[in-house]
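Here we start with a single chain on its own, the form predicted alone, put down as structure tokens.
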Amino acid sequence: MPQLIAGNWKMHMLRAEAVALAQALRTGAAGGAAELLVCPPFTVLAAVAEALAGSAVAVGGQDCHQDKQGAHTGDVSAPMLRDAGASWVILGHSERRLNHGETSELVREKTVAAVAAGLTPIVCVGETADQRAGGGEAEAVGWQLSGSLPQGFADGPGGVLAYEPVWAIGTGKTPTEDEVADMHAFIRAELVRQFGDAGAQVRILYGGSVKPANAGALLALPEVGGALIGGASLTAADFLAIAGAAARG
């Protein structure tokens, strides 16, 4: 299976910038060895679904509800998602988590809910630099998965995972390579623990500052099955020396 390299734009660029910025992944996207995938913000999510259509890299939304419709003022739904061109959706987030309060049990009936609607959901965990300080980096990605991933994620296609620790996102700083591949073959050893065999199949992404200059250490890891990419992501050369380290499946 090709590595996944997914590009989180986050609250970033408005339509020309995203539009631009399409294109040029489609000019530079052919060919490579990984999957390609963006997430826009929800306002020009269409747009860029447009620039992208019959490419080589997929579009996904940032966050969905977990209701097909209602009273929901300023959210999101996934079949909306997918009607304004989204295949795939982030949800856990760790900045949804912190900012917005959610739980893993939230983050689980998303899950849910994108899965219905025909999205591939990419459901992130990770720890605080607290948490890590305190050697507790295990526990709390444990319960986050058990909290966050209903029956049947590993099932088919399936979902993906992406351990970003909290510290790392957006500070510059990065796990040691024994840290990521640590807690990605505790994440592995957790997905069969729930799910058996499929658990083993199941891609786990690492994000938190991957850039082009480490790109290709950490992805030659164990276990490690693509990146989720932020500030890197916003710029059409560094997505894709990114993606050209990726590893063929």
Second form
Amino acid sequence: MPQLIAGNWKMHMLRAEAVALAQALRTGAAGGAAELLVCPPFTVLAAVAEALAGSAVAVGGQDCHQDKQGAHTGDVSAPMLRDAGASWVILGHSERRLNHGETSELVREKTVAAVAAGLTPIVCVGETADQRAGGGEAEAVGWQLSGSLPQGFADGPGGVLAYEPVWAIGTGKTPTEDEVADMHAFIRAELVRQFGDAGAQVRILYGGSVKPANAGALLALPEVGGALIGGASLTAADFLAIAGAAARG
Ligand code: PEP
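Output the structure of the form predicted in complex with ligand PEP; the preceding block shows the form predicted alone.
Below is the whole assembly, all chains and molecules, this chain first.
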């Protein structure tokens, strides 16, 4: 399976910048070996999906509500994402878990809703700095894994898991290569424990301060099935350089 290079644009980009970035990616992405995905803000998702239609770059949302529709002011459902042109969705990002109080149980409900709407979920897990300092990183990630992933997560085309240490996101800090490899091996074992043979097929992305300079080393580590990228996904040159590293990884 190709490595997946996914860009999380977070709360960046007005329409003109978003479409310009999408067009640059459309041109630059052709022929690469990695699978590419961008997750723009809701407001520009449809415009980005239109700009990338028929290209090598897929489009996803950054979150969705667990219900299909209803009285949920400000929320967006999984079928709405699909309708706007998304085929993927990021769920349980630490910025949602920490800033919006999302529990693993809620992430699991959202994951069920995403799959039901035909979206491929990327479920994020990762320890805080305090948890790692106290040696509790595996326990923290283990709880998130058992709480966030619904039955059937690994079936069929299957969901994707993203390991993103909270302290590495947007900080320029990354775990050592051994730390990334150890955590990915732990996550693989947990996925196989939860889902049997299908758990061996789930791609496990690394996320947290991935840049063109460190992407090659990170993407070459065992059990790293791609990367989830924040800051470096906001410029076509950086995102495509990381995608190029994946192709060689
Ligand atoms: C992220 O928020 O998912 C992320 C990995 O951000 P950054 O690459 O900026 O650390």
